[in-house]
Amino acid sequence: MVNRIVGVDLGGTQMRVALMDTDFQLLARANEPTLAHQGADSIIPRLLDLIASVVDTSDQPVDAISVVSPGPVDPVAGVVTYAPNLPGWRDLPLGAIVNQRFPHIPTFLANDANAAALAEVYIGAAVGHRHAVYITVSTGIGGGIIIDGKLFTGAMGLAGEIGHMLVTIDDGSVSSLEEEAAGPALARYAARRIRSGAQSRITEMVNGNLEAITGRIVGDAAAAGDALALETATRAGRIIGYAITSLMHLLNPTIFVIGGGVTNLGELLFEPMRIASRERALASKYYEASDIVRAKLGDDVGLIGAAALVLQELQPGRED
């Protein structure tokens, strides 16, 4: 019987760290930058220290310690084979180091997005749907799928990586969804177009250094109404509602649930992505039967995720 997890959330900016019960109630939580450019060697013992002082507010037993990763990861063998937003992590036995510190508690690692897209479903967008694909649109893109209320993670534990589908862009090279949808790509483009001689308040919103362009920056200026910068949000839409309905033939299912910090661009990136799907799935039975939604849980859907990860594997059906 599981009553308390604790869930660790490693991302490239920040490690989040909660005490759950099995309602996914936040009992205790601590978090702190990662400082990703300094290292394993110095990220690991920290990540170490920030999950005992967590553990150590438990008033019952913890029974597992689920760690949520970005990059593909190894489930069970434990181990981050590729974190892009953390130099120098690959093929790192994260799940190891974790329970040789704490070797009474069960020790589970997983992907971040495939986490996500189990809390999406059991408590967020997705909740009531058993076929489900979900997206996070952020730094790097990322997903997750279920397939009959289960997570599909294939035959090593590292399908899912939808960022990583090919696409052919504007000039018919070979790019990547990531490569042209994540937000650093609507800084790239945004600044390409500039650098071409497209006009637009972004120049000025940085001062003419089109280096210090971001997504962020973009997604201000398209709320504005800036020509390019609407521009640049329909085009990452386009791309992602194209890779949508490749999924929508691939799987079938009856919901994609869109988080990450790109989605703040709202219905100026769902539009383009609903209308490009519409325009290139094989039958109207594909985008009719699959809603395209915006995530529920924010920046604490890593935390939920890794704690019904554990759930999955422990009590199987509480999906629901």
Contents of the next structure:
Number of protein chains: 2
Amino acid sequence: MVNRIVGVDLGGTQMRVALMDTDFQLLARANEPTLAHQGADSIIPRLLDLIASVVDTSDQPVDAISVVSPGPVDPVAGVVTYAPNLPGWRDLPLGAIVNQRFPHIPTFLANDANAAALAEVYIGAAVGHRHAVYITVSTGIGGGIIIDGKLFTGAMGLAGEIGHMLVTIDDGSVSSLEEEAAGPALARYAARRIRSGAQSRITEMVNGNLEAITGRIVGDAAAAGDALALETATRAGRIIGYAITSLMHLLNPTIFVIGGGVTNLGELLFEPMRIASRERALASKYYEASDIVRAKLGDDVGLIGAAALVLQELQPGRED
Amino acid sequence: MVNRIVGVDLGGTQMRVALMDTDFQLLARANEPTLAHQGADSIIPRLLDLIASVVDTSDQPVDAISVVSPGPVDPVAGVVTYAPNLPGWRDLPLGAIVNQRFPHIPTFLANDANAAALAEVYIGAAVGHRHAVYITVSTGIGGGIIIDGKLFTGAMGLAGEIGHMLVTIDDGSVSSLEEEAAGPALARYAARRIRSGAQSRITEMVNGNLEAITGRIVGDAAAAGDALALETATRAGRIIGYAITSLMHLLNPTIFVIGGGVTNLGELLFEPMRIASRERALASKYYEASDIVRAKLGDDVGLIGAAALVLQELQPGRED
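What would you give as the form predicted in complex with another copy of the chain, now that the form predicted alone is on the page?
Following is the full complex, with the preceding chain placed first.
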């Protein structure tokens, strides 16, 4: 019987740790900046201390520590294969490292967006759905695939990397969903258009320094009605929408849940996304029974997902 | 206990029907041309008679009739949603129609490439694989996804339409894997290059009538060493390879099985396919444990798959 779970969300910016009960109530938490540039040798001891500080607050024995991390993760071996926001992290045996510090507590490791997908199914926007796809659009694009109520991770746990679908295959160039529609892609597209003469309030917002454009700045300009920013948001929405078409044809889920900072664009992103997702659908059945909705859980989605993974592993059947 | 299955492969060119035992031995068979242009009103009575002629040969009661058809099929409702090679077939309740003629025999309906995927796992190139992806490249591109040893069909049975992944999303154009890499795409590409001045023996092979170019002609020219034909094959291989990258990232299978007439190009197609599939992989783990092989079963793959579907439904666990 599981009662207490420590969830760990190792992000490129923040390390978040929380003690949770099996209703996903956060009983205690501790955050600190990751300082990713300092590398694994600095991050890991700080992370372990942060986990210890939360484990120590527990009123009951901690039944599991569940770590989620960006990039492809090998959950069976407990290895972070490659973490895009953590320079130098390749084939890092994080599961074993955590387990060495906390040898009496079972340790789990998973991809952060995979975990977030499960969180949205357990208590978020996809409650009740047996087949769901989660996409998070922020600095990168991650994803998670739910099949028959469970997180699908493929043969080696590496599945669900939706941001790394190749969406543009031209003779000269090959480009991924992430490269075309994540926050930095919005910034690059707006900068390129401004350089080729487009007028935009974005230019003022960055005092003429086009290198300083971010996805957030494009979002603010779009909210203020700037035409180029709206064009940029529409483009990203359409590209994500076409990727959703591919995923409808491949996986035929009943819901797409879209999260991440770029979704702060709201309908400016979702409307072109929904329109594009239908434009090339093979048959209306694909989209008629497949909603595209905004994620419900906020910054704690990774922590909640980490706990949900433990429940899925140790208390199967609960999700039904 | 299942002993005798009648498989039905309703193709755009041929209707194939066979009586099989549970080892997929073909005990009797009957084929006839579909004559797709005559429409469903002509095809269906002929199909039902063909099935009856095979049912009548059985030495034992027939336990199931299993029909496979191109395009997205709703296997639960027994409805052919849309069959690209059968003009006018939309939302056709083929399961109910077959069942009306053979009311005492349970009827199954599935997508042909989905069934072929299962056939390759049961007795073809993917034996022993729990996570596999099958792609058939011929007049169109179809596919099937095997997850945990079973055919994955999604929430409504419409999953696995790999040919309808959108692989080129440009501002001006959106194009699917099928539109870029199926047989007719090879013909279109070669014709376009010849029209813009490329020299090729293909021009002679069609007596200057570029409209007469087919995928098979491109294949014959490639086998004879024609440079344009080789370029065309390489291009198709690369595009399929990039789609495989997307599928590795999404589904992380241990094998890709590629079938269909276009694979008669052999290594002229497979070599660029394998190279491209690795070029943009997030990590070597994705392809190191994921072979790309040629399908093993021939023209009867649909019939065998139809029977395998029945065994999966009525004798689960057998595939383990």
